[in-house]
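What follows is a single chain, given as structure tokens, in the form predicted on its own.
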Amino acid sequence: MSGFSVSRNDDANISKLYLSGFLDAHTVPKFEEALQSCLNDEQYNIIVNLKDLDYISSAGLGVFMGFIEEIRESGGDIKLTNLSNKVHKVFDLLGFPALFEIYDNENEANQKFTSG
């Protein structure tokens, strides 16, 4: 099992957020915390990378659908790019592509940002 680490990098108004690891039941904290953080800087606009995310539990799942509403409420929403098959295998059985934007890379994402 591999360790998880998060990390953001901000542009214009929109929060980049790098997953890389194990996205589970014990690593779930610091996703929210980096999540968290967004909302308190104002930042609603947020693409999450997961080109480098190698699992992500229920748990993590779980963390998606508890900022959504907020985020969305605020004039936001949470775009996902870079999904591995693996794990693009988990958001689809979970019905995930219905509730959110999936997108091949973060120029895509970034486009659906700023054309509105």
Contents of the next structure:
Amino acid sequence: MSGFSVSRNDDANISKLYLSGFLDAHTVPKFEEALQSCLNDEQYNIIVNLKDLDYISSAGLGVFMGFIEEIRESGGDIKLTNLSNKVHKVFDLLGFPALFEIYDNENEANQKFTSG
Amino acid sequence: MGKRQKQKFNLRISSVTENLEIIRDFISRIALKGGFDSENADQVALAVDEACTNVIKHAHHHDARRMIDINVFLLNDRIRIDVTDTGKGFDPKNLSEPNLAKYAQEARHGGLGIHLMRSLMDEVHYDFKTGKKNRVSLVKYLNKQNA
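Form predicted on its own done, so how does the form predicted together with its partner chain look?
And the full complex, kicking off with our chain again.
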């Protein structure tokens, strides 16, 4: 089974989450746990790197929506990087580029956090 | 374009999210066999994932004893997938067009999935018989494949 995994790497006040595999209604709890652990640690600047994400359904997109309000109210943000064309298409179809900042790579997202 | 016989494929599977991956693989392989390219086959599989996720969550309430019936028809010019449940129907006609401010709320009720299905497929039809079977039919035409 291909499954899904998420790993986290903190760099000063920025948490980076690396998603890999298939994010659907079955695997979203792992992603929710990872985001919740960031909030529990009061890490509100979050970069989600989707380089190795092969698939996302609306259940996965719903996780971003479920967390973004609280994170922005706490002065942080979720910035997305390294989307494959396939994953980007799904974000596009639901109008997510109007709601989330999407960058080609982590450096750009990092700069936005540190300069903003 | 040569005529070909209608082909039908059926999958009856337990109503749990763990099975979504098997469902996607099943659909994707049939779409490829029907002449869709991999990008469009993936889109059809995603739309069916959304339909089944709605059934598992909102009609069957994660009850693994209940079954989802997936009937796939490969026709001359299109693929049609019927997803049938036996739970209480959710009428998408009551769902308005996307409204960014309402996304978070809608996401909890499957709204994003229904918008995705409409975007990915050429036709989405619903047939509700309250208390009996509810069916969503998803259709995608071969000649409308995105380049």
